[in-house]
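Heads up, the chain below is alone and in the form predicted on its own; it's given as structure tokens.
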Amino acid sequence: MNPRLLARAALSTALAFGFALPPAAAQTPIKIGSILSVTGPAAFLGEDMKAGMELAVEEINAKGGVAGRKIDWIFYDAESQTQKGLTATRRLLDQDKVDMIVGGGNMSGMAIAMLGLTEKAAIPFMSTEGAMDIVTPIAERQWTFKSTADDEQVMERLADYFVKKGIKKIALLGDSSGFGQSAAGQLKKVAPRRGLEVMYETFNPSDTDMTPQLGKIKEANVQAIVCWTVTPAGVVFLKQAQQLGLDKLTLVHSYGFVDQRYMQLAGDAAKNLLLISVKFPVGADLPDTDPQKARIAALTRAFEAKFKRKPNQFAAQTYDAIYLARAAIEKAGGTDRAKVRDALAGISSWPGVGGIFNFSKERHSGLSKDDLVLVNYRDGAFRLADYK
């Protein structure tokens, strides 16, 4: 007899004389969908956040889930293309009824487009980009949560250096993607706070010539340049500046940009660079007294032991966002999509690798300030530039 049908046979059996069933048997699967961009332009980010999430859903499997129950991960690649980000975005909602979203395709414009769809089904939604519209405003994302640093955060860190620097007048160059922009529209609200002036320019993220941005930016005598893309851009940029002589200045790209791939390509011109980052690429160089350095210490150990290379703050970014998922869903009791809502705006204190999270009704993104580090490469690897 087929063993599907002895199965079915044997579960109606134990039914109909009342015995109990086990576990298993009892409990379905939580199922969380997750897109992110594994092919074309953005796949440079979405290949390590893919690993991250598959590690943290292995764990967790392995452990015996999440209060008894397995996680179904059911992943989709957008490709880099948010129109089949928004495709997959249905499908999880309509065909595999997922509990739960996490990851915006690794790019904040798709991520943005996402949680249309997603508010309107009323469903929690975790997004591991880095916009902070992604979050605000939050009347209009309710549903809607980010494992990653608000730019206003990362605006204040970068302003703490810049201060004590004497750094003054600065140009933001970002590209003209949503994570670009939402960069300077953040920056234009803390620069007045913090005394800081700013020129700004843009540029598109396939651009291979930004000489006209640089003249201009060369003309201003600015004492700083921030650079703001996920895109290989961003090395464009960099070779520019060294052969425009800007790479005398302090030269900074954004935490989007911190792969140790885009610096071998910068080669030469990446000497001088400095990158805002959460703590994790450089957790080596941490102080015994910070909290993150074990746990970074961890992760790192399980990511070289399962995919045989080391991981970056991008892997961790997601590895963060799926145990987030489920710290939610333990503590809501189980996948009721309000309680989960809730239970992930009630978190706070919750030590992940990318940092310290505090949510609230208020506040969707769990991050602060206090968790990123200014960094630089040097020797083949990132190192730390600025602690506090």
Given for the second form:
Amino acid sequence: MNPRLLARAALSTALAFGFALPPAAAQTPIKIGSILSVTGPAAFLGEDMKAGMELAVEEINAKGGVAGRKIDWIFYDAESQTQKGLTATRRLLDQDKVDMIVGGGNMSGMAIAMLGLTEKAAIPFMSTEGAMDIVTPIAERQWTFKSTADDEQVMERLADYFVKKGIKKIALLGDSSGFGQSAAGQLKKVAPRRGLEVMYETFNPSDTDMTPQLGKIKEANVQAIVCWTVTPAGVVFLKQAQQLGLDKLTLVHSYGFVDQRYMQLAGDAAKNLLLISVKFPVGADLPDTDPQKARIAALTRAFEAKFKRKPNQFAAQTYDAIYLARAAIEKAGGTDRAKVRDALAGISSWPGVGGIFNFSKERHSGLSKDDLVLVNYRDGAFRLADYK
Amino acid sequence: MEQVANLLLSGLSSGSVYALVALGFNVIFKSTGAINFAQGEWVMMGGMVAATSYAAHWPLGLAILCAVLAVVMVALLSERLILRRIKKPTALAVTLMMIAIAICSKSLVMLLLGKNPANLPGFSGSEPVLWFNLRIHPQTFWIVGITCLVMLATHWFFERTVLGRAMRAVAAQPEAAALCGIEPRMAMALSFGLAAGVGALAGTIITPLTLTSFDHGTVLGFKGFSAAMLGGLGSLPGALIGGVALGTLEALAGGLISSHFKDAVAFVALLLTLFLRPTGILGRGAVEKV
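Since the one above is the form predicted on its own, can you give the form predicted in complex with its partner chain too?
Once more the chain from above appears, this time first in line as the rest of the complex follows.
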């Protein structure tokens, strides 16, 4: 036989036996696809959320993966543009053929657009965004879950506080994004049953002047103003509220605004501000009886060791989401999509960093109002202002 | 009553900034016939550079000066390195190139200065001034004052100085101006420097009120363009009238009708101008003699 031919034959035999028959232990990895916005206007949140996922994936893989299979994590930047988010979703579904998607571009509107594709593809989607419309109506959201509290629960929690303080007339100043509009929609349901009178105003996330809206609110003589945005426009709101002398009222910002950088930009104008938040930013202030306290401290240590900066609750949100995915896949005993979906819906009293998660077939949103507190910003740190 | 007065004041301050942005559009339109879509980005860049320098503990005045100079440099470099290399610098070619420069400027700011919004302190604090029943942010006075000064200075420059007249000559009749020894390219560079300087200044005076970040420029540019169209493209007093009119309309629509309509006002104003009076309030139609 010609020596070159012989060599080729030997090589192909080796290839056939060496690679076509993998050893039983090296199973195919579990593919989890994630989409967040680490550039564009929403990049503010995206960087930390991506870091939270990175940390969770790394921890899980270091401990041997999910049921012996490593996680192969595929990440795309949606650049804060819904269109880019949708393109990335298609790529995850068609090219990367992922087993599950975690993270919806850190913009509620984008997550809602994305779930049109993921529902059709019948693939489990764990959103890390806020708006309640991501998981309702449940009949059209069979495959979609989220690792954040529903706006309905947030509004109930706020109403608890207002009732406690004897506040009856409030204004909601929500931005025109999915995040702000979802909040308005939920408050419209919650307010009548809690005896709250609400005036609704909106603004655009790119707005640089809110005097017109605030002037109207001032004339209406409300006792509290609730602002709903994740954009820097929320700082403009605080500054102009102060300028118009509205800072004597109870000013409230949403959980999407709990960010040191915003507080520093607002400076003096944030001194009377309350923010509704998960417990994460005030972990150290929680009573020792709260089981959340130790979990928050543990994530903080791990995050600081890896990234050399402090984590925020957005990182916790995505960290929990990856761990929820793992819990579901483990429970389902594999990546069969329908089984993973059912396993997710069956998760209850699951201790995460953001709170205690309870999913069910009817409720695809994990947290409840018990996981929320009111915080303020004092001397360069968020402090607990209202616990229960 | 108090509400309307507050609205007018807020309209006046945002309108003044629109006027400065519109001024930049007009200066470049006058000398090149092109629409400078990078104008909004230059405004943002001015605010960002000033805020970054201030955050590095530079004195406020120096930070502002540095911002204006930096943006003028960027504009002159864009003109020298990119626009001057266009074989046939028609108005359309320059306009298209400016869109490219706008996108590059935005990305440059994002990469060099980061994605975080930035802030400047009010030039004379942020303690509101009480005037009758109105609480006015002291920065409002700075904005309106600086806008008036800049408007007067540009007017004086174009009407009274040799350089300004030379630029007008180039705009009116490039060949004739060249025969008289005026270099048309020089006029173009000068108009870019001027527009960038005014834009950067606008960016620094508005930042204490509204913050700024790398993605603020596009909207400001659009509002400035609408203001320029409304007032009359190419007319300097038109920029002032268009800017203040647009700012006031926006504030009144937001406060008295609904905040949903606030941003739509600029679009509607632009459409109505194009439908009813394409030359704007003070603009003169281009007359072509054959």
